[in-house]
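Next up: a single chain in structure tokens, the form predicted on its own.
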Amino acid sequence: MSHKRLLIPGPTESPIEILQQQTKWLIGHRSADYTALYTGIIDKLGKYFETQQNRTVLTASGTIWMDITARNIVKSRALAGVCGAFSDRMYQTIRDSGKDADQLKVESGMAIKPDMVLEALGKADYDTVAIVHNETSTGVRNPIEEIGKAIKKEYPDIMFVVDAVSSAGGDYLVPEKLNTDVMFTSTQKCFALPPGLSMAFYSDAAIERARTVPGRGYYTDLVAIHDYYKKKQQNPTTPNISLMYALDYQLDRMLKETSKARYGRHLAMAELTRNWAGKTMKMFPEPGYESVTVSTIANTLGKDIGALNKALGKKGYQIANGYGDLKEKTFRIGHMGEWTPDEIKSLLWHIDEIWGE
């Protein structure tokens, strides 16, 4: 099978040297060797994200943290910001857990603003706010630092949960600066690893909240995850050891690059793509709220995006069509992980060449 270089919102391209880390011999997940591997990962996550918050790595996709939020953090009622398909998934997950959940919904392509959140919080008794930082269906980057600051100033006891699945590791995020109580991500986006692990950062207040919430489940029990690590420095359930090797290796690379330099590289790729799109089309997100890891472009030229992707495939590239109702109305270029500005220039040159034929 010919290899297509993935410039989609995820999974993104994983360099061969990262993939090869998964070929190491397995070790027992209750061994001292695994403890050393896992505690090293937890330490490196703290250093990269400049945080003292609690950290954990689960063998699951990032979506599991929507369930963990619903079953551990929400006591009775949550406000979920909805600005696209994945933020709507957060809302539905909380609602389907049996908790009350209300939407703070904005028009597709628009961002959720702090004043909107504060206005909504004044209308009901909420104990949790859940926001998706980087909505990959629309390419919107919500201003979570401003939102977190506003929430904690007016409602300090409300838990602030952020889905950073498609931004953490590419965008510059520090949990304490964001005032997050739970911030989660996963491996197949900006970390440039295969899918299969999710990482989260959670405050002491979040674990204390969880201790008061019944029905936390088993695999989704944050208290059990937290307490087992404190006691054993391991996972309570069997982890994907092979992916842990890859994560450990990649964290070393990320620390060498530094979080700020990594953010700068992602921003440079985003700006290249935005400038290119602005010459003949326009960005789909409202100005000033564009993602730095995935660009969603309005298909104002009426091009056949499926045909474009088929032609790109012959040249060894793959981008993404619009998501759901936005199919063919938009298209998406994922510039996350280990891609560089020069490689983005090459992709954009190929698109221009195809459309010029």
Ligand SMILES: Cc1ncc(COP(=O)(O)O)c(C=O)c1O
Second form
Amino acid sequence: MSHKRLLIPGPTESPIEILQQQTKWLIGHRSADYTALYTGIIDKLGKYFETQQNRTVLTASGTIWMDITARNIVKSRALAGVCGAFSDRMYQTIRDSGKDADQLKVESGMAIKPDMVLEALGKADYDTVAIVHNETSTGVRNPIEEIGKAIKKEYPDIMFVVDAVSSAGGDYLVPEKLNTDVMFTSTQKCFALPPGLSMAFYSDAAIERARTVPGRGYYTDLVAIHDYYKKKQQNPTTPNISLMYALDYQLDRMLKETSKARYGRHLAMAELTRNWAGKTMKMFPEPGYESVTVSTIANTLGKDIGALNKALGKKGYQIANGYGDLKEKTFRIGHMGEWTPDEIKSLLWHIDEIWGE
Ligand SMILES: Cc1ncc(COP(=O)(O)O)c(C=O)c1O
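What's the form predicted in complex with the ligand like, now that we've got the form predicted on its own?
The complete assembly is shown below, putting the previous chain first.
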């Protein structure tokens, strides 16, 4: 199989030295060596995200946090911002858990704004608000800092849950500044690791809330996960140890680069892509709310995106078509993880060449 370098919005390209970390010998997950590995990861996550909040790493992709939110954080009624496929998944997950959920839905390509959230919160008695930071299906970046501030000012007891699956580790996110009670992400996006782990940051208030919510499940029981870590500094069930090695290694690299420099690099890649797209087409998200990790471009030239990807494949690259209904109407360039502005320039040059621009 020939290697295509991934510029899709996850999984993204993972450098070989990161992949190689997974070939180390296994250790027992109840050993002192594992405790050292795992507590080191928790410590590094705290440093990178500049947070004192609780941290955990679960062996499951990011979606598990939608189930955890539904089963641990929502007491009886949640407001879910819906601006695309992934935020809709959060809404459906809460609703399917048997609890009440209302959607605050905006048109595809639009962002959810603080005043919309406040207006919706005035209409019913909500205990949780869930918002996606970076809606990967549309390339919209929601203003979660302003939303968090607005919610906590008016409704300090409401739990604020943020899906940062496709932004954390690329965009600049500090839980305390965002006022999040739960913020979660996955390994295969801006962390540039293989899929399979999810990392989350949660407040003391979130764990207090979870203690009062029955029916938390087993694998999804945040209280059990939290208490087990406090007691044993390990995970309650067997973790993917090989991926933990890779995460530990990558966190060292990320700390060396620094979170602000990583953000700067992602922003530079996003701006390059936006400027390039703006010359002949336009960005799909409403202006001012474009993602810094994935650029969704409106296919206003009516190009055959499937054919473009085939041609790019011959040059060793893969980008993403539009998601779901947006297929061929948009296309997405995932510039996340370890990609650099120079490499993005090179990709855009190849697209221009294929299109004969
Ligand atoms: C914004 C967002 N949320 C959730 C998910 C689901 O994450 P995972 O595939 O890690 O379960 C994705 C995956 O692309 C995503 O982009």
